[in-house]
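Presented below, as structure tokens, is a lone chain in the form predicted alone.
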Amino acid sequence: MGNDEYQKLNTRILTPSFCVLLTLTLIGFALMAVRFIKGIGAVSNMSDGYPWGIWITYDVATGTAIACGGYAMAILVYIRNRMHYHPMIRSAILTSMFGYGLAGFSVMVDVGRPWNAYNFFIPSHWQANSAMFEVALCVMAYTTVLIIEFMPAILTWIERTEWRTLQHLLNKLYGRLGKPAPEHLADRLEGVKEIAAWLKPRLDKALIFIIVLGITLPTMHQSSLGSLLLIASTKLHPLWYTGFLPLLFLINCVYIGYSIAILESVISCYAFKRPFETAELAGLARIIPWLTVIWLSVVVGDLAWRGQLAAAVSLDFYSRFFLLEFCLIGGGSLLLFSGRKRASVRWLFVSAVLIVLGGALYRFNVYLIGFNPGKGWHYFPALAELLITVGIVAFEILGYQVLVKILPVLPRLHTREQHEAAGHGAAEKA
């Protein structure tokens, strides 16, 4: 499989929604200044009884298994030997790259002190008995490793670009400063495309070992953000609560992952006006149904062998939220066992949704609704944390829109008369 399946969006970046996205981010990041100004209580609700807030429930805990595309799809075509499916991978990639580096952005901003975060790579400082250190180092290798994965794209993008514009502005750029631009810069930018050339073929050589790595990594930590609520036996409700939470979030992260596999490809397909991925798509969608069958079975087992199963139909305030998440997950299950709604676009897409929602859902039962410190100890998002966190996501989208128009990253259209149909359409979106 080579770089020939990918290309870039051939459309303007400056458009409505990138000046959307950009303004929301520079909300975001302004309140993110404010926080390591005036420190966290100036944004923050948290507390000593909850000391992560939605931070760490949706940017760590749910954020990183919805950024979990890369892995489930690098499972799909790499374990599997489904190279069919080869083509979507570079997308999945890209979501889960900007998905794992702002999950550890923000904790950044949730732990503050950044200027000790140096500790990390000592050794002598490490706890290796802790799940959190365990998570926190793999989510670090594993950001890594996708960058690694991205890379042929980017060296694709410098061997085949003609720096032209770059030229054009450098040369400008040093006529403002009345100096003269450096002598033979064509060549100094053409040393670089030949760099670009020969360390290509030498990644892709390496780059089983590196997929390899990001496989094992987040089915470690993906498990260990599982692992992290056992110490919480007191204080997360009966619900939620059990020894089989590693493997239920390995599940859980699994499924979501090729759901918004599913939802990526839909809206950046209809967004760009590009032909949509159909008969991928479906073959995504009959994988999924089993593992949320295999989740919920041992989420209802497991609530049976513990007593719970009472606790679960009782209509409580944790109750509905629990029946909630179930009807999520085994709504948008049921659907994709239909044939004739795997071959549909749009219940493809409403299928994808109720699982993601479902499945993300449990994450916050798990981390944050199902939590309980105590009395005395109530917690609710400050709109600041909100913002923070919407500023967070839009950054993701905008350089997952800002990227796909640079570098080649959707699949190829194999005709010409879909090249002219995605051209067109795009160039009117935009």
Contents of the next structure:
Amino acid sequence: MGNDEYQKLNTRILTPSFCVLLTLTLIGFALMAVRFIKGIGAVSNMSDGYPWGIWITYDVATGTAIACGGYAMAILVYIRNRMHYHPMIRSAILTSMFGYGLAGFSVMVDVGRPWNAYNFFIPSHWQANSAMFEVALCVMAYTTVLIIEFMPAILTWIERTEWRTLQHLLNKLYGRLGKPAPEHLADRLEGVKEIAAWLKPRLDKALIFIIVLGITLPTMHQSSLGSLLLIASTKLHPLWYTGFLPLLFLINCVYIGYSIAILESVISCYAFKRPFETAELAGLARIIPWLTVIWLSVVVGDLAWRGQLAAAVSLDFYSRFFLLEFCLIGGGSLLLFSGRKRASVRWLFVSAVLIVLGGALYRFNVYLIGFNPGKGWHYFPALAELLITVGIVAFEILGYQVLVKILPVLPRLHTREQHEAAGHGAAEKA
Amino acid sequence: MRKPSRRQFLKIMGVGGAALLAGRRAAASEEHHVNNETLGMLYDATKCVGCKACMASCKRVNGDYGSLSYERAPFDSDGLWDAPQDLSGSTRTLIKLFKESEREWSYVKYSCMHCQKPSCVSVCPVTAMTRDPVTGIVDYNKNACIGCRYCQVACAFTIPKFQWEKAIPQIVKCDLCKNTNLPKKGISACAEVCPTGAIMFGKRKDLLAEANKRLQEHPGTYLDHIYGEKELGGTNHLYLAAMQFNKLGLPVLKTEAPAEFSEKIQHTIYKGFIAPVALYSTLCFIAIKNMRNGNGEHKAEHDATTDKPKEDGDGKR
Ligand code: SF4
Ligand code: SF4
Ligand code: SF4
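Return the structure block for the form predicted together with the partner chain; the form predicted alone was the one displayed.
Next comes the full complex, this chain leading.
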């Protein structure tokens, strides 16, 4: 698994989109400060009837599914043994790392007494009956796993950078003080590099065990995200309340994961002006409809078994959201069954968008739209509440943009721009 | 390459399935039993005169310990009322008046039902909600609580309330005066002050006997139903009333506790942690094998892709 499969993007970091994202991020973080000073009620419309709002529904339940690209790609590469997808995996892992890290972060904004979170590590407080206990531990573990999986990129970076800016800065600093820069600093940097070089091959060897852990953990907590609502038998609408929630959430996150991997590749190729990875994308796209077909059959079969089919097509409030979800996923998959559409980047993009929207809507339906705590309760997110979520998402995209420009993350260009790629590689090695 | 991986896939399914079956068998033996020796209250809506002495008493007695406070209604610009509109982060119990018509109405008291198989306890990730096996009291420990509000999602009666307006919030709910009136006087503060005997405090078996006696002696007065006897696996707070309970804000519920079903599924998947470990080891096995055999192929395929962007071979599954 050579690091030579990847390269960093050599472009400017300070772009207009960077500034927009930065502004959104800052607004979001300012509102978070308000939440910690004045209480959750000051920024959100959540209530005792709707104790989970957009933060849990989007940032945690949906955000982690969208961050399942790394999980889905890892299954494909390491378990189904499709090694030619390996070059795509690092950027998928980077987005997963951000998605999960920030989901964890928004949980800390959402919970009322975050300072008590250390209780998760105290065995006498463990509560194995609680799906949330399982989700919390798995998500924490998985975020750590993702960071370790991403380590090779960082180590390569440490190894290959010249640290010129840092050197320069130090020289200047010492110049101001009227002293020459001490030698041992440069030595120490060399030392760090040596450690990185020593660590990398060892990490590479052990990495497979971590990677497999990175497949096991999402399998556990993505299904548990469905189990979370199993307790709400009186509140969740029968269109969505079923014992199959864990299974449905699991399959849902896998097809969302592949669709996101497609979107991510198309968008970053477009934004960073790289050639599209059409062959790889078509291959991914071929897997998705099989998963969605299984998923849709479980949904429909279960509805039929519980006698809810009539409710599904009754066109009331709930049924409309159900049908919308169904059509988005079904429609996107139908497109992908056609080989010609799979070969076109535009159609691939459209169908992946449909499936991600449908899959995300499913999670919204379960966590918010189909959730009815009884008469007199209403929920629609407040502006400040939305802006906090937007801020977190903006931060995520921002981080991705910056990191692909510093670290070797994106697949190395082979085909069309072969000699240019060689040039890049040489520049990077120099 | 492909054939073994399919066989291995079947193997995972087999191991997983065995674990599932094992789990199911173990879960079946964990049926829950109703314990009638535990403590609770019987509220008789036909006896209640709506004096709200119980509400005042609850706040006075539990105010400091339970972080309760007096509430201002939107109309109360002069600050002359304690007028909670619902149970809230400041109020553990509340009397409401349901009006069917001019002449027909009924009071109703809300507070925690102290379920026999409480959903809030089942879902709390850090054991901040607990049910005392001897007294049956469902209690909340703010020093453990992380404020995730899962208990609110889980409770079918929407009893636990959160302090939305506080920077240091907590969950608020009735604890049967476990830390205040009960140890001192042996009775809950609300039952203690009730002037008409509409709130009876005692063991569940005595409450049930009394409720049945009232139903038999005055069959015309009551609906023939003790709310809480069977609902959600039984609750320790019981109700008698002359009017349909769902009109009084007490939902029509099944007799199974939701926590039984969700725990059964959770246990089925996680019993003894067999399934996750099996999954992990099988996946490790496959991945390492793939890596050993695959590295050569990996290189070859790479060279192939550099020459011509070939159609992907994924279709031959
Ligand atoms: S009524 Fe709600 S809060 Fe009270 S014990 Fe039952 S589930 Fe818990
Ligand atoms: S809010 Fe507190 S008491 Fe309720 S489930 Fe979460 S940790 Fe437990
Ligand atoms: S039992 Fe105690 S805490 Fe519960 S409502 Fe009555 S007075 Fe309040």
